[in-house]
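There is one chain below, alone, in structure tokens, taken in the form predicted on its own.
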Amino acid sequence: MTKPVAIVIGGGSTGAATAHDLALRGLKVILVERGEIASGTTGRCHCLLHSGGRYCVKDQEAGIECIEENIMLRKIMPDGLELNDGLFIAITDSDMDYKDKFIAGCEACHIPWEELTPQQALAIEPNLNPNLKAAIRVPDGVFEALRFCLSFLATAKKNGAEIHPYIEVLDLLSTGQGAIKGVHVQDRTSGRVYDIEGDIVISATGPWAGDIAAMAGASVPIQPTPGVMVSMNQRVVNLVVNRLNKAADGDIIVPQRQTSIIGTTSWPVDHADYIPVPEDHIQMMLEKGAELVPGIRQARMRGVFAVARPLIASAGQADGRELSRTFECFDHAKRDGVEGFVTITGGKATTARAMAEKTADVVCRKLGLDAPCRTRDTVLVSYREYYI
């Protein structure tokens, strides 16, 4: 029996956890990533692996999506993560204020956490800003984009997903009946135009989904929003550490091997290829940063850069800041009359498991086919055998 055909547009976190779920369901998987796998907004983040304890307040949908998953990518990617944890300190009574707030965000979303005094917190990281005044500790976690997502893929490779970096979507192709049957791409290394044919078309393009689904005359609502972040030379904390406050500009330390990642700012553009980089943007994340841990102006900075969130909007929401970081699965039949193309955006790295599996969801009902999820168990072989 022939094996329904799926092709999947986009090689970071989502388009690879989509890869990976849809071929252990027994489809005939293609991926195409326009560059290197995790080159887009995955390969930009600060790679977080999210406790929830950023939206656990404001955006609890997010806040269980990501302990939930959290939990289970500690099962399934023994490879692939730091299992380091995270501080949410409060320095200010501003801060102080929040933290009755933020307890019972955690415990609304089921979220492990733990206060240590100021003394405990800075016996764990004794670069924490001296004067802080409280500290909670969370399950949060680190990893490495380009492993996090060769972990999928390595495992969907395994199951027969074929996977082709450097190759470009210029169009969908259309049956001129109202369907998509598959994509007209370019090599970007060769030069060389082909088309590509499948029962069904997947967009896991981030930011880039609305320039997808114009391709197919569907639309999805995509907002991007990019924040700058600065890379220190110097690991100045061994924990995630967190402004015990809303979500601002500047209130994250993440440490990425022997880097420490200071984050971010939000702000929306109209296409997430052009983003600029403010300077005023990159001093901004130096003073935040060294609110919360003083050595980070000792450090040197190692680079900068910015990514754009995949967010999706709402009427008459603009702020970046106030959009809810949950995701959203669109079957363009239902939603535009474009029947074969499916769009997955929105969420976090954290959560891209979760969204494969609603994607797949929608894709086997689509096909008529009946094969349950089986990526809550099934652990992901190491990132290292993508190359075998």
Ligand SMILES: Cc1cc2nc3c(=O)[nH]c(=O)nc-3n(C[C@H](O)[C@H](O)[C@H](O)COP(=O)(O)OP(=O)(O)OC[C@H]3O[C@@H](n4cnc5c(N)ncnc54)[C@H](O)[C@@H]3O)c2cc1C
Second form
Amino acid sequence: MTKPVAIVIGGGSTGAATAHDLALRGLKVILVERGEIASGTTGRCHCLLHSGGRYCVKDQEAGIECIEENIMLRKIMPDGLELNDGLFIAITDSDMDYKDKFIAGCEACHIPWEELTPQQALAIEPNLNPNLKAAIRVPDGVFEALRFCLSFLATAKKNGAEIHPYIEVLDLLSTGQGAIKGVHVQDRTSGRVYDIEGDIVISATGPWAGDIAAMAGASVPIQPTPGVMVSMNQRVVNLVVNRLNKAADGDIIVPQRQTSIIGTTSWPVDHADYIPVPEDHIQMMLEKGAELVPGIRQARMRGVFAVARPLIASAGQADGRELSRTFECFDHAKRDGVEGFVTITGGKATTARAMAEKTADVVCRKLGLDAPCRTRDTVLVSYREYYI
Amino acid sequence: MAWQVQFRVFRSSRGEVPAHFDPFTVEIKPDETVLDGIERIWAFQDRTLTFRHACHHASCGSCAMRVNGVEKLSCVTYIQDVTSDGGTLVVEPLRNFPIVSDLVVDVSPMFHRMHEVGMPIIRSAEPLGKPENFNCFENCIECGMCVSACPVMLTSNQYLGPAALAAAQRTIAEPRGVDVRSIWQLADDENSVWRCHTAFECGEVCPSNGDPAGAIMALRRRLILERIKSLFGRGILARQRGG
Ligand SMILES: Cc1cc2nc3c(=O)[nH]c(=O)nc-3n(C[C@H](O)[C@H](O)[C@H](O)COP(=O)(O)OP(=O)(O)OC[C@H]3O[C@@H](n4cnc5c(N)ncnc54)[C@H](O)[C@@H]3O)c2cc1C
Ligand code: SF4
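Output the form predicted in complex with the ligand next; the form predicted on its own has already been displayed.
Time for the whole complex; same chain goes first.
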């Protein structure tokens, strides 16, 4: 029997995890990405393996997704994560007022938490603001975005997937009867233009999902919502440090390798291709970051970057902070009357595996395949094997 | 105030000979980076330009390239440090890797070697005087800049190269569960530590305190010490020879 062919567009965390899931379920997967792997949103994200703490008060659905996936990723990506936990620290009275809500949120989302006295917190992280009033420890972690994607892709390749970076989708191929049968692409390394046909096309193009859907005459309610991050030339903490309050600009420092990344801001844009960094955001990151860890003032800035979240829009939102961080899989047969085409977007890198599971369920149902998800306990191979 | 900088960018399509340079004039602020400029060329001037990038904060290693003849991590290379207003930047792909197109090189040969050495990427973090045992990704970001700068790599594609030798030294010094016997063998070879000409170019360009040159020297010292020990029937080399 020949395998059904699934074409995945996009080599960020979502496309990578989707390729892995579908390959494990026995489909022939062909993934195309117009640039380098992780060159879209995923590469430039904050690299926080969310515990769910940042969402547990306002967006509990996202909070629960995060902690479930966090625990699962620890099992399937054991050698690819910095696992030092995270602290939510209170500095002002307003932060202290938030503490009970936060603890209730952790409980509601089943996020393990532990309250530390300021002395205990300073014993673990001496560089914290010495005036902190309270600290709560949660199982945050840190990944490295390119290698996060490569781990999924290396494993997908082992299971027969073809991964093609530098191939851009120019158009979708239509059967002429309201269905999509493949992609019209250009190999950007040679200029060659050709077609790839398959049984289903999955768009995992993050904030570009609207562009791809438009090629099918379909739509997705995506709101590209960038954020700015500033990386410093020192690792000032070992645990992730969050402000114990509702999400705000510059309320988190993520340590990674030899750096500390302060983030982030949030504002809507029309298109995700090029995001200029608003200059005032940089200064704000440095000031807000120094409220958490005063040593930020002595560290030197190493890099500044911005990239757009693929947030699913709903009515009446302003800066994007109010939009849910959960994900959605759109079957365009139901939504727009277009068969053979599915979009998966929204979500987080942390929840990429769950996004892939949901998408692959939809794909299998559409293709009439009875293949259960196996990504929950399949340990991924080393990212280096992507190149082997 | 934005500067005007001319980027002279290496261009080659898969299989196209000869390659050439394309000039692009870019308005760019002195405190923006070379990668910002290249991304802007792609976004607004030439959508066919291909280049590698992902994290934009010196952690993934993919945006390494040669800027005015020197290996740089383009995401943290500031314009003011490599040119001036009205100046020129010559941007080329890394050397000693097969070129795919424009600034994109095929890094798989290096990852093959890194995989052979098998260095785990997680290690204990530099302690900040803490009671707990934190972990942290290895310093080496596998950018390949040391491989590009190495004059020995230019002459021999058999050479294991600075990144993999530095990884071998890291693993031997701190095995973290890895069986180091095969790594000793890999290192103690004519195409390995003994091929290095101690040009030290690799250490000059490393963006990540990887000190590959220092690591190779340390590996040599270890190997010599082991050889002396093995003369007296002790040490890991003696045990290997004995089976
Ligand atoms: C500022 C910020 C901080 C964040 N921090 C975190 C965090 O700390 N932790 C976390 O878990 N999540 C974080 N996120 C969210 C997370 O980064 C994203 O939700 C996730 O990376 C999206 O992945 P994706 O694969 O869906 O999209 P992308 O990574 O954008 O992938 C889509 C890919 O599609 C490709 N593409 C587009 N058009 C085409 C075409 N025509 N042909 C072929 N390919 C195409 C693009 O090149 C791109 O690589 C953050 C997001 C932002 C913006
Ligand atoms: S040793 Fe340094 S230059 Fe070489 S690959 Fe590692 S980080 Fe790059």
